[in-house]
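Below sits a lone chain in structure tokens, taken as the form predicted alone.
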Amino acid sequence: MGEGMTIKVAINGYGTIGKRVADAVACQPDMEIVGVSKTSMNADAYIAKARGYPLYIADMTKRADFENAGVSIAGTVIEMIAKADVVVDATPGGIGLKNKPMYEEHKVQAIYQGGEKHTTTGFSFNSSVNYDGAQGRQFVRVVSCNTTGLVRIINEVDKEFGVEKVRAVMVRRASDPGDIKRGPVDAIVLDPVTLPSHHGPDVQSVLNHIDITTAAMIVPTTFMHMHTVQMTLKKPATREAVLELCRAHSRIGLINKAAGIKSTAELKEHMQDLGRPRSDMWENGIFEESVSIVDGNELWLFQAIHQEADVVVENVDAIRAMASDVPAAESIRMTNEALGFVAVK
């Protein structure tokens, strides 16, 4: 797509990332929102209403449900994607496999979550790892929150001092705060049991050369996940050295100890002071304190992931990435600029 061009976008699923996806795309001075799709009635029509996103629908026997409840309709699913460039696929995981043949026959780009196998699309992104690797493909899968997470971290230590081996432990939050369907739990839950868990192979699927073995389990909370990282470097490094990395890149966000901070919800309240929509949290959030290096190679820290919100920067830098020329240094700024990225601190 040429310059001063824009990129006519559609997102297929607005649920917890589709409606985040959708606002970040507006603001965008090269994007407009054709579309956003939906498969039943409730309280997030009403936001794509109030937002004046023209809503379809994949099955036109619902219409009357919407029109009831005083929600207009655009059209159809199919209808969408004909006015789109790129659809941002935002469904339920395993969902987005069976829409590809839509995709394919319409001859959409089409973008994909970290729900579903990096076998759907062959190419995993990450905005500061493989942007150039989208160009002109027609199908892209941004990677989850904490497959984000990690390669942005592990990416920019491994360029300065190189990674021997990654392992860490991802302590998750157990549901997302608006998803009740779980009911009240007690638990801490092994997710899975058998060991490695699957994050470290969806690291590989961005960063293949990287050695990483990951455990993970769930916990009764909703606001973010919590990663415990360890790297052995291949060169000795400095834990200023590290900091100095983190400072450096506009999606790594360095909680420092003044900020009395050492919770995922007091990190939450902390953005929604900041002024974010909806308190959210595009970037890693790292314990400045918990950055230590012992015995000269071996890096150990800790850092918050919002799981409803860094994959959303990466979808916008994604379709950037596969639609335009523009290149991935000016396309996380235009991004980040767009949003109103204020730095954590």
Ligand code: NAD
Contents of the next structure:
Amino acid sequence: MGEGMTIKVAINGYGTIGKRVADAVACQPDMEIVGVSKTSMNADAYIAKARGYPLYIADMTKRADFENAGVSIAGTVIEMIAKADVVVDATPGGIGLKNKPMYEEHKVQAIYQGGEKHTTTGFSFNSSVNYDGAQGRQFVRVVSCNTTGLVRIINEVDKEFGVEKVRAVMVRRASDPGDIKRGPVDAIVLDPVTLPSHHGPDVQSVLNHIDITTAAMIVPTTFMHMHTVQMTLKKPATREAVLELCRAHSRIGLINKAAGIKSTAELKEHMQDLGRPRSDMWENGIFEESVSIVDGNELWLFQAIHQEADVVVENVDAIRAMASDVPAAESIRMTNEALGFVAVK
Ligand code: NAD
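Now that we've seen the form predicted alone, could you pull up the form predicted in complex with the ligand?
The next block holds the full complex; its first chain is the one shown before.
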């Protein structure tokens, strides 16, 4: 893409992730939304209309459902992708793979989400690790919310101290806040009972040299996951040196003692009070007091990960990585600045 040109972005799947990526793209100086798509009429269609995003649908037999509700339809998904340089596919896991022949046929670049397998694209992305490797690719996958959160902190620590191995436990939210169909309502569910959970192998899809084993369980909450991360380091580290790494990374936030926050609920309240759109926490929320060094080279910490938000900024960078020659650090700066995002320190 030449200087001064705008990257045309389509969002295929305007749901929890898609609507956030659409708003994040729309405020970037070098990108524009050419359309968003949905399958069935619901409140999100009114939001697309209010934002001025042309709305496309996969199944034209549903057109009347939208138009009778006062939402006009710009055309089919195929017509939408014909207008785009890059499609962000934020359809539910598994649908993206089915969409791949359509993107191939129309020779459009596409970004997949963590619900798709690594093999769908052969390239799993995190802007702090492998931005340059996405340049010119037709297909890139932004890893899931949990994997994004793990990769960010593991990569920083690995670059400075070397990571011998990682052991992490994910306490996962049961559903997104608006999802009334999922549970559990009153249980702690092992996800799965066996080790490892899928998160460890997924981290290796970005950082393939890291020895990592993970376990996960699901609890009845809707806002954020909580990770216990333990890393054995190759070189001894101090707590202060690890905190410095966190302070230096624009997408790692530190929740300090004075804030008095020790739960996801209080973090959500804080994000609301900061005026973040949809209460979104785009950064890892590392609890400063939890950062501990045991026996000289064992690092422990707790981090909160907002499942609906941390991948949003990564999608914006992935678009630039694939479709422009803007370097990684500049893209991350541009993305953050356009969102008015200053990490909590
Ligand atoms: P969602 O169900 O909230 O939204 C999906 C949207 O896609 C809906 O609007 C639906 O109408 C639309 N859709 C379905 N089939 C379609 C089709 N064939 N063509 C066009 N649109 C279609 O899902 P989500 O939570 O936003 O998840 C999307 C992807 O992001 C998945 O891969 C998921 O694993 C991943 N992800 C989700 C989260 C999260 O916490 N919600 C976090 C990180 C990654």
